[in-house]
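The form predicted alone is given below as one chain in structure tokens.
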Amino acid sequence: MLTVSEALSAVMATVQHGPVVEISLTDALGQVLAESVVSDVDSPPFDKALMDGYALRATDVGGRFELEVIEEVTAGRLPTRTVGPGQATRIMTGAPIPAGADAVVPVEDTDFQSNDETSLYGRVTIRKSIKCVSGQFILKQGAAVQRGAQVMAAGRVLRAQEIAALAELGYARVRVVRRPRIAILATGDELVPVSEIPGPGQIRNSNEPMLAAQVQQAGAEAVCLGVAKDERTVLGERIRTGLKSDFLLLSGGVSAGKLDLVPSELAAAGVQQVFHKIQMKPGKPLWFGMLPPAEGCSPCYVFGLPGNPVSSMVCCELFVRAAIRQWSGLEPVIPAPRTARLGHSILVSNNRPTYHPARFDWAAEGPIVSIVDWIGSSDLCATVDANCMVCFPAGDHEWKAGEMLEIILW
């Protein structure tokens, strides 16, 4: 069996990028960027006033000191007059600094007096105590972005402000990574429909709900086959339907039992199976493969899934989502877990390496962590007070209150 580590580099070894798409910027959010954006402007284009004033020569200022006042310019507008000793132009912000000015002083510290009731022109007094050097109040031309630099490399998940600048740059297409489909398949006898109330030896279906929010929440699309019953027909005739996407996920029927077809069914579909079975609790069965491109159509990427939900869970979240982040071009593909403070003491036993749903919070003293009551991999309650996964290695070991834990957040 492969340990955790040696499984997902044979995952990122396996898993190639993605194809690019152009879309609009408006469907753009939560997309993967596929290329650097470089300014074709600068950022401001022009010395623009941060402040409602006036425009002047900082060298007129000191003590009180009457301007005359010369023009008014408001954002929109450009300035049509040289501002020059003892005059000054009425600003508003975000409005282009008139040549000759070299500061601007704030409305409110001055004292305006017009030539007649009407007129915006008249003389402006700046008041004593107030001190002026040049550059007071304007942001110079480039001074955000300079035209031909590098605003963004590829890579990056476009949030809204990265939209914000991508429509100051002129950006109304953006080309990104394609989402991946992602077809998600449960398999067992034993599973109804959620909309249904079980039967004798009969359980709900929600692994494949889970797993269609788990893949969306890394970026994914959720293709939903619904249930195969462990019958080879139906099972075969639902995962060459499966292949058709991107990525297949598979929960249930890959362990060792009697209807346990999943792997046989796959390799009678072409899969070609790069490991099976890996060093961990829960999640042990894991199964991990790739179809081949044939002409005209893309790889597609296999994960059978442990039946038992937890095991399915954590199973999706470190390797399915470290796929994800490979097909999108994220970097890191695997981010590196967090640490934070056991607040309680437990004794730990297993024999393999083990995620236990844990509960990560803020204290005084820092991140801090607690393990759920957790009974095991079919367990599903009990991650709903979960928001992460503690790693315990193989062993026994009692882990005192305090000592610092890696976590993976959910």
Given for the second form:
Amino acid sequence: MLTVSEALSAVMATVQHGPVVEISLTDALGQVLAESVVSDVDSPPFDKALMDGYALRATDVGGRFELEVIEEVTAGRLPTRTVGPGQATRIMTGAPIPAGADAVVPVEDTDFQSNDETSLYGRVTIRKSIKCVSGQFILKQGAAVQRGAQVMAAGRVLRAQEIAALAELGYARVRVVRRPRIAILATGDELVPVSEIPGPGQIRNSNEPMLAAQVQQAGAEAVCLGVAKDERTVLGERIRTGLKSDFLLLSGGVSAGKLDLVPSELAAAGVQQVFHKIQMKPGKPLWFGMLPPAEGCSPCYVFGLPGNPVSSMVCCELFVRAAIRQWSGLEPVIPAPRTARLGHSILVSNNRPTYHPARFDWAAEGPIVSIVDWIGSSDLCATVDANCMVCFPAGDHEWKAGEMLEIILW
Ligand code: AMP
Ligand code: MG
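I've shown you the form predicted alone. Could you give me the structure of the form predicted in complex with adenosine monophosphate?
Below is the entire complex, every chain and molecule, led by the chain shown above.
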């Protein structure tokens, strides 16, 4: 049986990078960048004023306090006159600095007289207490980004700030990794759709909406295929439909029960097993494999997730999420777990590493984690109160309040 980290390595070694598509920047939120973004302009593209005020020669301030205003430049306009000694140009934030000027004095530090008939724009007096240094309130051309500089590398999720930077650099369209399409197929004779009232011995198919939500949270597109009964013909048929997607997630039917038909039906459909069963709790029966690419068809990566809802959820969070990140080229594929201080003592007795639903909060002494009441892998409602899982290594151990443990946020 593989360890969790061996299984993650196997997933990463199997899943190939997804295809790249070009989309409009307006559709790019949450997508993964697939190109290196290089600036073809300086930012800012010209020396620009950072204040509304007067562009002038810094050496004039302190000596000559009254200056002739020779021009007014607002943002979007170009200066036409060079600022000489004893002169200033009235300037607005974002406007280009005129030649000759090397500083801006904010309007609040000046007094303006407009009734001076010798000057078209009047005269301005710089207040005596004001100091002025060369370069003040000017953002030099290329100070933020120089033409030719790489602004971001491939492999990051596009958030509002990346989208703004792409917009500034003129990327009206951007190359991203296509979101993977993930088919979800629940298996089990006992399952009824969520909208139905379960009859005797039946339960609702909660795994389908759960897995759909999880893969969407991880940046994929969910394709729900409903429920396949534990019967070879229907199961085989639905598996073949699912294999047309980039990924197929099955839930249930991967343990050792009489009707656990999933591994054999996957094999019959040509899916090659990479691993079956891992040293973890919950989630031990996890199955992973791949339908190799054939002519005209891309590969399909297949996870047989355990039917128990929390097992399915934990396996999806650990392994399916890693597979989606690998497909998308997201770096790092496995984000480093956080650590938090245990908020209470607890005696843990496990023969396998255990992922326990827990609550992570900020306390005065730093991040703190407390496990939630949980009766095992079918206890879905416990996960509603949880916002992380805490990882207990295998073995019998009495954990003391204050000890540090790894957690994975949910
Ligand atoms: P299995 O892995 O098929 O042996 O199922 C293990 C447990 O999970 C059983 O109690 C099933 O009834 C339950 N289960 C299986 N599939 C689902 C599902 N889609 N939604 C909720 N519970 C499920
Ligand atoms: Mg079953």
